[in-house]
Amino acid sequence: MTLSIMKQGRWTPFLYLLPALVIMFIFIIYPMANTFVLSFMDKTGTQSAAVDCMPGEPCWGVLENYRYALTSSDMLTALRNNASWLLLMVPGTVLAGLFFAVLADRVRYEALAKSIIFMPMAISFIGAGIIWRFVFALESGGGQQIGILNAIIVGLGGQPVAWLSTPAINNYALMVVGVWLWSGFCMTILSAAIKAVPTEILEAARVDGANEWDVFIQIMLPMIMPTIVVVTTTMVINVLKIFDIVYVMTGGNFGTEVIANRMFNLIVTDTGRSMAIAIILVLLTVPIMIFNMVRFRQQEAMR
């Protein structure tokens, strides 16, 4: 009887985990494994990738889809654009979030200010893209400008600008939308970190003659730096997967293609290539996730 109870107790945790494991297998493990297999097929996802090799052209055999993902002109544009998003939007969003967090912490209507700044996060990214398409809209037929920015420019005597179809500026216009959306998220996390800084330390520094800038740079910033790193790495992952804004506002046209958008555009006609791009996208995000987990464990060990 005792042995039967012991065996039952040994299997009980697995019975509780079974529903979650089944769901994880169906929706995560199997799709990932299938994606990996399809990435080694031909571009249609039905035969060996070697059938896509053309005489006289470079061929990577079963890795032919990966050759396309790493060397084609369309993908090089997408990779370059993603790199630009990483270099500009990530620091821009984190700095904007930090700026808002510091300012909101010093006003009496803090809750209202934070609610307004965080409000874009409550909008779906598709909805935000549609809103900003109207902001950047261009009336090229000589009629009245309905886009807010061009209406202001024309009202000041200038010429309307094709914000979304001019390659020199359209990626930056899309990044502005990304910063607008994610600044509230960064502000919320960083504001919590700022409030966790002991006020006694800050007051002691002020008593010793430090001005507000010195207090922020020499005391507050180092103490919230672990949170800034976590927010930054989280934003890096989000930017690597950026899709909604580009898809809604430009569809990847006019030189705005990004990795996720390219993967989506190929998924029906060139499934194998799309799956190879998906694997590359996963490989780009995994090291950042591992870095975050290592930092979390180090912080827990220090406590």
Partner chain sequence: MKPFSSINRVLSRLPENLAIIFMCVVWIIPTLGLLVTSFRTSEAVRTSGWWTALSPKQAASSAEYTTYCASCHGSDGKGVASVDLSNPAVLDKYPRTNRLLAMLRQPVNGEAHVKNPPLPEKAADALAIMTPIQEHLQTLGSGSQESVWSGLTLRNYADAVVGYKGTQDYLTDCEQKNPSALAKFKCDLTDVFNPEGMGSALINTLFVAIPSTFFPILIAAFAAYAFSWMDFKGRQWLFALLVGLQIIPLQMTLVPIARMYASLGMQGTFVGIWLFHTGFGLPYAIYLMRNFLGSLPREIFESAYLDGANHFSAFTRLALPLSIPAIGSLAIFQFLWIWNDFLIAKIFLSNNPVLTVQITNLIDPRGGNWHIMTGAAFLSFIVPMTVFFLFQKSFVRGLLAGSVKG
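What we label the rigid core is the largest C-alpha set whose atoms superpose within 1.5 Å from one form to the other. Just so you know, these numbers come straight off a predicted model, no measurement behind them. Positions refer to the first chain, counted from 1. What changes on going to the form predicted in complex with the partner chain:
- Once the cores line up, the CA of residue 251 ends up less than 2 angstroms apart between these two forms.
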Given for the second form:
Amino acid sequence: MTLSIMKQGRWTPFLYLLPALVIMFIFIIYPMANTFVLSFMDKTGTQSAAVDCMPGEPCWGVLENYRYALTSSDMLTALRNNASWLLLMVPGTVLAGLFFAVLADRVRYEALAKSIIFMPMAISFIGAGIIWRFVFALESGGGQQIGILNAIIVGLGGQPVAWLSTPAINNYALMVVGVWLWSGFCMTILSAAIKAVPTEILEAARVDGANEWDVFIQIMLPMIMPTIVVVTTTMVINVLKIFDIVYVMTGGNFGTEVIANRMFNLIVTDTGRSMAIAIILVLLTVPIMIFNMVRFRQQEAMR
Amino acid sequence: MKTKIWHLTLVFVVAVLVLSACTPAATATPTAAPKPTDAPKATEAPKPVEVPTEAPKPTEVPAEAPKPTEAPAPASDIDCTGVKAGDKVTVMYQWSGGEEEKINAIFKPFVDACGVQIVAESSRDAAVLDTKAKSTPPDVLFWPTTAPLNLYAAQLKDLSTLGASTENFADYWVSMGSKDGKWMAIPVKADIKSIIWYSPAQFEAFGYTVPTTLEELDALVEKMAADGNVPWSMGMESAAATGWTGSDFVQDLLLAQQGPEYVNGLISGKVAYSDAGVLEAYKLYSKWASDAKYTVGGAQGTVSTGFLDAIYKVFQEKPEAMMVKQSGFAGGEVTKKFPNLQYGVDFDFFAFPGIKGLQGGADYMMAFSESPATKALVTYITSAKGAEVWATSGFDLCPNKLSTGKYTDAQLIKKAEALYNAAGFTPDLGDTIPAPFGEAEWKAVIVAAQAGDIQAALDVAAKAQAEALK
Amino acid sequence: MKPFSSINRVLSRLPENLAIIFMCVVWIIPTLGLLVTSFRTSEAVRTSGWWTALSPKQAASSAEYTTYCASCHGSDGKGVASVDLSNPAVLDKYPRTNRLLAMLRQPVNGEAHVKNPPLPEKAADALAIMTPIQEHLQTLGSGSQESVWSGLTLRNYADAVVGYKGTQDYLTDCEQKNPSALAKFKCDLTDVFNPEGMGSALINTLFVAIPSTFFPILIAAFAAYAFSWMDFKGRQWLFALLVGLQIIPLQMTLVPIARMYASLGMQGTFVGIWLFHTGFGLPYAIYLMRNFLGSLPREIFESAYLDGANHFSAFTRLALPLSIPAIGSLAIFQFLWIWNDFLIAKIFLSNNPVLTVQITNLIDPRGGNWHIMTGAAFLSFIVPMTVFFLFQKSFVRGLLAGSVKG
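We have the form predicted alone; now please give the form predicted in complex with the partner chain.
Whole complex next, starting from this chain.
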């Protein structure tokens, strides 16, 4: 439902879209088609994936790489981990970002406070790796603890913890790094949306005697809902392809494997499997695509 | 050919579209930074600062090398046949920082003599190499494993046609660098791995003596533990590569318990990785690596202490352990960290006791091109002059036989002796076996260090071995 | 104004202020750790926590020295004329306690060196005594108490800026007029632009990042406008596809694009890397912009059209100015992703290294000199933070309200 009053040539929309479509076609869709083809090929990308089958082992023929991507124990761990990353990190970052965007909007030192939350975004992932080394570091010999967490624990009389190599803890430790890194992103986008809520409406509600919580729930939240959806969608996608943190901190060892790390590890030595994992990753976004399409329609119908 | 035209068309279309789309916008937003039409010009002559296109080596002036037309006067022992001054050789290697300085120093006599420009790129990333190899391969590649042999066999050139001679290298080096009868990789820089670093002064203070058999080592370890000293510093954390230090350790144990034949059998697939002999080595490794009595911090310390920190722990002010099993490079790391320590007194190494063959690693030279300048570089590196320059540069060992007797550094002399006198030689398993197997092997090492179910981990590795070597 | 109203206001806002401050503290501690670390020597970093950097060192105990040594050498270390223990050169001969012990176990003039009381027999016990003695001797040598600041250094930064790859550090090499350093450096301010250092990499990075931020946003704005306010077939499908395109891992595209660039001779050109970043920035940029433009009130555009505006003027006069907050946040993130990108720059622009690539060129393969990276990480951090501050200004409240009225 667009503006019926507005005249528009049949090709005008495509004039506006074409540069974007062409560039995305070359840099994303064409390589992806290449990936799709390679996902049915063997290690070196020259023959059908079926040649990689082992006698006496299950074999999916030309879909052999997909058998690996969906049933191998490494990939099952990765899929499970990605699911818990999604469940914990997406709400974690969005809520922390929203919480901060709303609160910081109300204080004078807003710019400074927001800069602090934003700061991790400005650090490359190699830098972030070093930073968190000094948080999680473990000295298990006789020396001083140089990791701040273990220093606090030992200072309180506890036993130091191997944050990154203890399977029950390490995934959560990595997720904390993720929340630390990405909350600034959510905060910035949400903050832009909050700034776009007209002051007059908020003031009118306050004059009518609404308390701050009501103003937030009944006026602010509905108005920034589209942005919350955008931020959540983006975070779901970012978390699905989470890679840097795991690669730098544990390399996927000790049960911290994730899908994208598996894909990257295999990209040179086993192209076929790596590409099949990439396709799985893309397929995982289909529900998000459908959700966004539905919302797109609703939004158009409403305005 | 078809794809090329396709690419060209696409890019042309994009360029036209970008320009046409941007033009109205540029008028609407006059503050816009670079005008789109300026963009292509800017890239033809980008040089925002004078960044030389070669790996910057300020001391050389290759572009304006002397006497452009006539063949540069060859220095007596460097062969520049067919090379024109200003010819380029693109090289790629993993060396960076101080190591890059050393390789530049080794290139220098060649660059000076032949007037060649070396355009170098340093990258440790296999994905970067892969992308380059499949698009714009370097003329010469230096890589610390022979993996490119399997990945790019069709593109790599036979080095015997580029002026290298198999006579100058031990047979095992030649066979390691050959595939299907083509000699494609020459070891240029070698490091020995079957050694244990210790402090002679510390040993003297406690009255310990250097063991010569595996039984003596075992007895020494028990004695140290009984004295209340921690014998080993076995930390092996190395981010995504965690496991390689332990893998080296296990291989040395295998070389002592079973011998080089057995290890080569593991590499070729003749011996399954789940074999009883492998289990035996893993069990001893696990006993030491998972117990705080034998190694700093026990299992936790082994998997979470960085491999460099593990070295420092033996030589720091208050040593936390007596020995660290690490390759030859450890000596350099000790000197860098503690410059006041003296080789031979404060730190030294001994051969892994009872070992029946040496474990070593090497950086290999491979060529993707047959250009005259490439040939001249390969010829230089493998020549007597190149071997001498390498040996005196202090950049680890030079496997070229012509380097014999040319070392000047005490540590290198001792290492070279160990290398040349080795009864047998096995390459580092982790560097040689195909990656999925290597990854499974590292995982098995981690399981052993954490005193987990070793046999199960070995079964997984054996499966990966069978799959990888099929 | 009632006298207590301002206090009341402060009190009623206390919880939210506390919450903000608490969150800020939690967020800043890890980074603060890196900042402090970047001023410390690598040995200090390895052996003690960064939070100890500013606490004064504990004075070494002199009890063991008094027991075993003072009777002959005197409390000032000058008791034996031939061996002045307060001379640092004497101490330098014993870099580790085991060397000191070995020397003390050597007889002097046919008698035990330390007799009254004798050293413990067991090596471990003897070594335990050596440590405080050695530490005490060090204070004799240096004479004065070490300053709190002595543990801090600017050398990590100096090494990073000039691109030092030697075995000591840049400043020391220059002080000593080390020939290997002089071959590469001039040891004056021009070293800041040494091609192997961070200075030249900074310029390369800016030259990559600015166009790569500008182009995708511009192209995305056009596309987003079409998605929001124009009608055409397949709109919803195309938009859903855009959402999905964001997931495509860029590692998948490296080989096909590198091959294409190689066949076109675009390998290592700035245009190549601009286009690549544009391609990968577009899906998200269009997605975000379309959601923002799509949520603008319909009336604004209707009244504009009734006033005779066409699509292009509605786009430039209404849509673009109104979406400044969205463009602002988009620009920040696009700029940051490019700024922190390593892989694309490494592969497509290796001849003009950007900051992230230059840093890895400085680090030894085994990471023995990683402390240089702490300084480098902070240097590369300044520009993005400045950008954030600048773009903060584009988040202005009331932009929209004004235009609805007008």
